[in-house]
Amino acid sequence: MIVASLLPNINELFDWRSLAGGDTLLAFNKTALMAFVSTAICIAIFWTGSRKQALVPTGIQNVAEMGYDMIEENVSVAAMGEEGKGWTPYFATLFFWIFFINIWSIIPGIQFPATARIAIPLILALLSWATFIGVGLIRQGPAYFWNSINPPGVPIALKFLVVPIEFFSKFLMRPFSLAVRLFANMTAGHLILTIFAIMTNELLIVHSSGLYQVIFAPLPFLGLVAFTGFEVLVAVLQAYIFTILTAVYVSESMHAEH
């Protein structure tokens, strides 16, 4: 009782109620106040580490140094070379609150990541949408559509069959499959921990048939411990991948195709 007392109610996967009991579309439930609290983490930890500026860093200033320059050469220049650097933060920003908001899935008494509801998800890849779209119009201005769609050298010939798979591909299902891949995974994984967790918790319990049953519980509780490391690495993937993923389409949309 104890392990599954732990975990929210599955019912509450897709609908958590409001906080103050209401029920309405507006009102200000656990996701939101995760994605809050993700949020004043992110500038407590930057805000702190950029503070003082030391010569040797520590502590805050270390973590927030190491955090930024990781994304700044696995994401911002690996996928857009030198001229990515300046948008190493608004990748940073973006990579630690996915981040953030994905590992509320292992908190005690918390269990569930906020990225688990398909609004959080769908906003984070609009943005991503509009930021790349916006960033092709000021670059290479209406051309930027054509462009993107025609890639160069396919014959005529082909282009009524090409063209229009470019543009659902890359207008219709990049904010689609943005969204979809990071609420899947995150989904997925905490309906896992959730599972072991019951199974624990069933085996752990004395029915009439007898306590055999009990010296079972540790598997699923093993399983649980594993699936737990194994949810914080998803945590961080799913969060890279995403923000890599914006810096592609981002780096693309700068340069028309030749």
Second form
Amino acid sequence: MIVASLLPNINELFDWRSLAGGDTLLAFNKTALMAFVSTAICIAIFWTGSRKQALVPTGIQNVAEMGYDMIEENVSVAAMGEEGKGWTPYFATLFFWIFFINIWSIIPGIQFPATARIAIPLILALLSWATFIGVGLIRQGPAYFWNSINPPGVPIALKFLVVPIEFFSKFLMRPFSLAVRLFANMTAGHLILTIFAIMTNELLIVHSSGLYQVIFAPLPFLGLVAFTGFEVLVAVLQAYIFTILTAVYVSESMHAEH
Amino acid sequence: MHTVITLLANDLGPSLKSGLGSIGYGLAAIGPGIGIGMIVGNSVQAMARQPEMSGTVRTTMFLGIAFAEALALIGFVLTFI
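Could you please show the structure of the form predicted together with the partner chain, as a counterpart to the form predicted on its own just displayed?
Below is the whole assembly, all chains and molecules, this chain first.
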């Protein structure tokens, strides 16, 4: 109840004033700036890492190669087998871009993940959606749509039930859940950090109902430190889950089920 | 039931409305909580029995967690609507 009265309106945590472009749809605000900076960081790491390819990697080349190998081993090959190796550049881009956007949620002074606005997760999810449908159409032709909603070995009578469910879960629920999973995880993390920071501020600095509150200040502060550590885990995990789900969906549309 | 809740929510004003949203989120988190517990528990068992399969098991475990978690997160988002 007290915390609720201390919290600002929830929109204040997620609305940013436009830096350029006014209040139109093309407004350029902090989240867009963060997305561009993340892109620049990704390009910088992988461009300097692959510019002079030494046989024995050192420095930034080591980091870039380890990151790429990790994605190849844990995402492309794990989800798609050997033929997934050609997909590693796309998955590595997806993983590192999402990760560098998510990690802003704990960088002091910024502390806001751009993925906590629905725009970026939604576009990424629609991209994955278009990718797996496109791969299905290329590999299986127009029969892909029927193959994917008609699992083999189902009795005729049950098909009236199974086909609509499969259609709903494959073509409507997948992009929605991809977008909402990333968005809601980062929003929840941002809210938790905000709530602990506000509680610490209230107990330590404002203490509106008496000085005795000050001795309780370490409790929410420890929570804030612990959840900041937890946010690192969430940032990595959500980037990984988004990437591997895309990989699984693409690998599913490559081959018809038998 | 639904109309009763709507009536209550309209009568009780905005702060209790968000309280009802929180209760809804709590209800939505029960099932996924049990589901994630079962997924992780069984994965740990599988990894302990066959350590050489732990890479595959871990990937599948994260997939299962992601699917179960989606339900809780949809409940979380609906709290704010």
